[in-house]
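Just the one chain here, the form predicted alone, laid out as structure tokens.
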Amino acid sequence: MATGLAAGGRRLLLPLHLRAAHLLPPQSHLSSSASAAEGMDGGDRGGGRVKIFDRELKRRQRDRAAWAMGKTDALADAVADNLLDRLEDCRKAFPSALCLGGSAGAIRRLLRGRGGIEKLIMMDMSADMVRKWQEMENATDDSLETHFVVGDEEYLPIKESSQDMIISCLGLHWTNDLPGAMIQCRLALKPDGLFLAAILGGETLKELRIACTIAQMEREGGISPRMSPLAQILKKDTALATAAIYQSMFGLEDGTIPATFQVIYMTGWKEHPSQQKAKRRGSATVSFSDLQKQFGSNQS
């Protein structure tokens, strides 16, 4: 976002029995297929990008998440509500909005008229997840026009300058090219459009990372990455040792095991002539030394 991107981090500590399922059911009565949604483009599937995450594997995981998705989720609710709370500070309305993957269902369910959205496009790389959203939308009765798109955040199939707002809740951290995905979001925004995002930070599941490291050192004599992107499978004895260490180091008296989720929130605006701009360097008419003389340097 050319006018600046503000990011803030927040840590959520939840017991592991409040598992973080990805999405929550939306509530709306209008739905239509991807082909009916305006502002669509063919997308650019160019290569040359570093592959950290297997996007096909992520799609299959999203398919499974669609079938296992519950009615509520403590983590998704908390993050989505914190993200949408930023709209309370905006007087501007955003008639058209694009919601990208992740916990898009939670965003839709908790939207409650915030942001003045009239048309919402919900996009996910999983066709099963999109179908799940459609089923849930048909059972609701609000008047928000909702469209559904099967698409990948890495190759955003949205026309340039077509959206007033883009929201991504707990999804962009799985892209292989996060800056590239954000650039595509910027291009899809109209001038003075708003970008809101929440991604998981590096402190997420630190307890599990510590337990995995200790178990591997004890059982295998070395360590390797076990957290996202989870490229390898733990051996059975190492997995059992990890669970035992996790319980002994972090387990609570009530039998639950805490898990830390660090959430990084981002807010950005696409450039527009009406936005405030910094003055030209050297254009100040009052120097800091003059201010120091006027207000004094010995004030406590």
Second form
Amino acid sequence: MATGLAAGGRRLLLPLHLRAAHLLPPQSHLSSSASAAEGMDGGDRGGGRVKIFDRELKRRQRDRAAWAMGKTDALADAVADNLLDRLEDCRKAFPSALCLGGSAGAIRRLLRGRGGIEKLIMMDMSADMVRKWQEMENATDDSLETHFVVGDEEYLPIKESSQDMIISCLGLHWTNDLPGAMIQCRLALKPDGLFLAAILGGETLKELRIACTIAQMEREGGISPRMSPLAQILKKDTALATAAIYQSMFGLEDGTIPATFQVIYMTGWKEHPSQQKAKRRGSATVSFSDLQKQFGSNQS
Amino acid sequence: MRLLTHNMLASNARGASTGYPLKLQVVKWTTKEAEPNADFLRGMLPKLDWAALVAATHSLGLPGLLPESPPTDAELSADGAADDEGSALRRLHRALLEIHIEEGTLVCPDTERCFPISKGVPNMLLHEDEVRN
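May I ask for the structure of the form predicted in complex with the partner chain now, the form predicted alone having been displayed?
Once more the chain from above appears, this time first in line as the rest of the complex follows.
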């Protein structure tokens, strides 16, 4: 995939590594760097794969989230709109597109004809979530062909080279093997196909994490390094302490509390001969020092 | 699930080589009429795996619906094609977009793993011990 995505992928490896190391039991710390490194390659699929998220549990959480989901969601809508905005910079049309999990509902709602999409497949691992999107779809009246599939983005059930675009809004941060999921997206894309994704970054909900950590230290005499990107359920008095600390440390004068969300946007293109390539090294015919003369000598 | 979606799905079950095309076993299907869109169909045509689509119509018990080879652009653009029930355009439109499979099964061609289609939505999830390495 093009360099933009490769760079994005590398940026994400470090937090993955750290999280993986946190979750290993103490006796295996000696081997933790080796096993985490294997997981980072995305090549170690199967038995020894680093498990950060319980995907079956995640699927059940998504089922519950489907029932609690409102018609709009300010955060998801803002991220989806920002992501879709990138399509307006593209002259290419993407007739068949695949929209993966997370806030796919927000993508569908805010698409408004962008990207020249004619056929959209919406996929999630939660059947209830897909059902909910289907209900929402029946209420919209634009003519976009929308299809629904229950599937797992870690094992993308899509034929190779069949999609013009794959878009994922706030879903891929729950995968155990992000590079692996992105490799599968690349396979499913046609040459010159576009991959667009937004995931939550490590700064997300930092206020909550800080408050959790302090409350746990105070009430339980230590912290458990078990926090994966999003917060976990704590003991009741620790939870109450967390709320109090959150309020006192970060609370605003009007009684509300702020929450930080860091969103990492990724764009990648599948290779195609028509795309621009870097020139061969040493093939330049003009020297940069000559260039400077052309523009005058404003700088010393 | 419409046959256009079937044309793009593949199995990831352990032991599958390509996992494509998925065999289709239909329990219940319906027809929902829609306006044909010639431009959309012409655009989709080169992206389709024609043999997989024809095989899918056969498993629905509609062997005569589509010809063995894909229609040409000229056939799809012929005058009055949108109104003529028997035209290549109408037939392709019917196969891809009007047929809805409500209940049935998709079967991996390599491993025979079955994926259920329930209330019109195919479920491609695999158990952890079933996924391809």
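Positions refer to the first chain, counted from 1. Since we're looking at a predicted model, the values are computed, not measured. Only the largest set of C-alpha atoms that superpose within 1.5 Å between the two forms is called the rigid core.
Novice: After superposing the rigid core, is the C-alpha displacement of residue 278 2 Å or more between these two forms?
Specialist: For residue 278, whose C-alpha is compared between these two forms after core superposition, the shift is less than 2 Å.
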